[in-house]
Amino acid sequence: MTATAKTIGVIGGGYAGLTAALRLAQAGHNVTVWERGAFGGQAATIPLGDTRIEIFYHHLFQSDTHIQALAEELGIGDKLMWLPSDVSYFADGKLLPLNGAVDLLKLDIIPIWDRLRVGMVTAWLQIQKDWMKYEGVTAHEWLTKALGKNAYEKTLGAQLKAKFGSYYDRVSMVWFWGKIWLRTKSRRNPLEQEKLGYFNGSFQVVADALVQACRDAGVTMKDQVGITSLDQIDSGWAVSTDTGCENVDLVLATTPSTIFQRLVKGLPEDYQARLNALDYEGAIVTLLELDHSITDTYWMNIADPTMPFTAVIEHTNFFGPENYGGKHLVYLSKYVEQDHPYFGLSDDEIMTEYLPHLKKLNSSFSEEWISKRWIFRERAAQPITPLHYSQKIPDLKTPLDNLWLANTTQIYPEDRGTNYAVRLGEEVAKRILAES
């Protein structure tokens, strides 16, 4: 321990919090991590036979270099596999492959000239490096103009509405640019089938290694402990939990901004306005264990507004069923507003809504195929990035002394994800060490 060692409390045991805790402890500080659930955040897993599976689907792109470097440092780089994947598109009652230019040219839900236009717009975005020029326009506005109304409504616009619901016309074009640019950087050879990364044993392998590294560095790890308040005191901060209260010199919170504001009293109004400049979309993710495969594709985007879910991710078409005792695992994903009625439905009620629509994907589907099911809910799953967000993004250092915040609202211009959570943890740790 150094002469200037501080006691630091990290609120949140996701990838950002754990990465920051590790770096702060390695620098000689006395760090405690509190996590109300299981370590890993939205990349947390549940047991499944003799392995585990993510509660929310996860994979890596080849451009996700921060988490790859961390995995190597933690000694689990050999657990990361790069597996071929495929993408499909469900529209007009048809399941259509959509893995590249050839599939796009065969996309018969739109005329050939519209297919060419979608291809040219996508190719144009792939070579655009300056995301700043897209900050002042929504994805809805830009894509409608670039594609034309028909192509937009049938393809990218349909996906935008499926993903963001009532927020679809408020999302900055920067978000869409980021999706195209990410896939461009991830494909080392554009003519080859895309490969995505997955850890043998699930992302729990990373969480376990990161937790162990934190412990080895001297971090005190406290999971299944909820924080009730963060109160400023003369010597720092009082962290009140379900089980008691501890005083620390400095607090780093990695919770969603809405929760952060409930925990901390006395935040300046202008800072709260920055926190509130960005809305969150919720997510409801259903995981099914099946006796049979529904389709032969890994990632299916749904462009049918009558379907109650917006994507179907058949995990075992990516990481095979032999890893799960021969069972097939399928995620049904739905992004929703935080006050969406689905948050008030029981698991049985949600499944009653979903089951008839699975037959649209496979006419042979039967409810009897389902051997297990889980439904997970998250109210702060996806930040909705508004126009000119680079000018609105809250700083990592809050206006209150020795109080820092690092969450998905500060990942920009990229979208949130495990790779960028690791990067965020590294960045906030560096800032704390330099400025505290």
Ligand SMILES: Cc1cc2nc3c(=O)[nH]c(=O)nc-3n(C[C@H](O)[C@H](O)[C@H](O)COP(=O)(O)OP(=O)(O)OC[C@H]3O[C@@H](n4cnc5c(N)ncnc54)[C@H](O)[C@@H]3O)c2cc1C
The other form holds:
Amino acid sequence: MTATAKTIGVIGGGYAGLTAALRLAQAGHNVTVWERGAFGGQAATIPLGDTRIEIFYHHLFQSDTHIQALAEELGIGDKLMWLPSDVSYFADGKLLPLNGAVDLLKLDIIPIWDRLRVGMVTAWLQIQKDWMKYEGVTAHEWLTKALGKNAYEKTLGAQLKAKFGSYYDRVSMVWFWGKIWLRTKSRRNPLEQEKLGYFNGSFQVVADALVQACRDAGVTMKDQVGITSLDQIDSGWAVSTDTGCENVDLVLATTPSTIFQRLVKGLPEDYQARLNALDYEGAIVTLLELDHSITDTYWMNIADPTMPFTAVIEHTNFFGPENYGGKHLVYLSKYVEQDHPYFGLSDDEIMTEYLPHLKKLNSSFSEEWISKRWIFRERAAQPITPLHYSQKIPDLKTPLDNLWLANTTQIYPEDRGTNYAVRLGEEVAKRILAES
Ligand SMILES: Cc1cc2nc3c(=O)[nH]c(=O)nc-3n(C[C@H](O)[C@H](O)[C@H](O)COP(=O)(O)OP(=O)(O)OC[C@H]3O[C@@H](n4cnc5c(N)ncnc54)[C@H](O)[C@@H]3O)c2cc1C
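Given the form predicted alone, state the structure of the form predicted together with the ligand.
The complete assembly is shown below, putting the previous chain first.
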């Protein structure tokens, strides 16, 4: 312990919190992590046979260099596999492959000139490096103009609506640019099939290695313990749980901003306005364990407004069923607004809504194929990037002394993801070390 060692409380044991805790402890501070659920946060897993599976589908892009470097450092680099993946699109009752220019040219749900236009616009976006020029325009406005109404509504507009629901016309074009840019940077060779990253043994391998590294560096790890309030005291912060209270010199919260604002009283109004500049979409994700495969595609975007879920991710078309005792694992994903009625439905009610639609994807599908099912809900799943967000983003250092915040709303211009949670954890730890 150094002479200036502080006691630091990290709230939240997702990838941002764990990475920051590790760096702060390595610098000689006395760190405790409080996590209300399981370590790993949104990338947490559940046991499945003799392995584990993510509650929310996860993969890495080749451009996700921060998490790759961390995996190497933690000695689990050899567990990261790069596996071929594919994307398809379900529209007008058809399943259409969509893995590049050739597939786009065959996309017969729009006329050939519209296909060419979508191709040209996408190719043009791929070479745009300056995201700042998209800050003042929504993706909806920009893409409608660039593609024309018909092509937009049948393709990227349908996907925007599927992902963002009633927020579809508020999302900044910077978000869309980021998606195209990431995909471009991630493909080392555009002519080869895209490869995505996955950990042999699931993303739990990363959480376990991070937790172990934290313990080795002296961090006190408390999972299944939720924080109920954070109160400023003369010498720092009082961290309260249902069963007690502990005083620390400094707090780093990595919870969503909505939770952070419930935990901390007295945040200045202008900082709260920054926190509220951005809304979150929630996600409801169903995981099915099946005796048979539903489709032969890994990632399927659904652009059919009559379907109650908007993406089908057949994980075992990516990391094969032989890794799961021959079972097939399929996620049905739906992003929803905070007041969406699905948040009020029970698991059975959600399944009753979903089941008839699976037959549209595979006419042989039968409910008897399902051997297990889980439904996971996350309220702060996807930040909705507003216009001019670079001027609204809340600083990691809050205006209250010795109180820091690092969450997915501060990842910009990129979209949230495990790679950026690791980068954020590194960045906030560096700033705490330099400025506290
Ligand atoms: C459906 C879905 C699919 C995704 N797919 C991918 C993907 O393919 N690839 C990828 O890289 N990323 C993906 N992500 C995103 C990625 O998982 C997240 O961006 C990343 O894990 C966020 O890490 P974090 O530490 O910032 O936040 P979180 O993981 O949200 O961690 C915050 C932690 O704070 C804890 N917490 C909250 N309140 C309290 C409290 N009161 N007391 C104590 N603890 C508290 C929470 O339990 C949580 O563990 C996906 C996310 C979702 C929802």
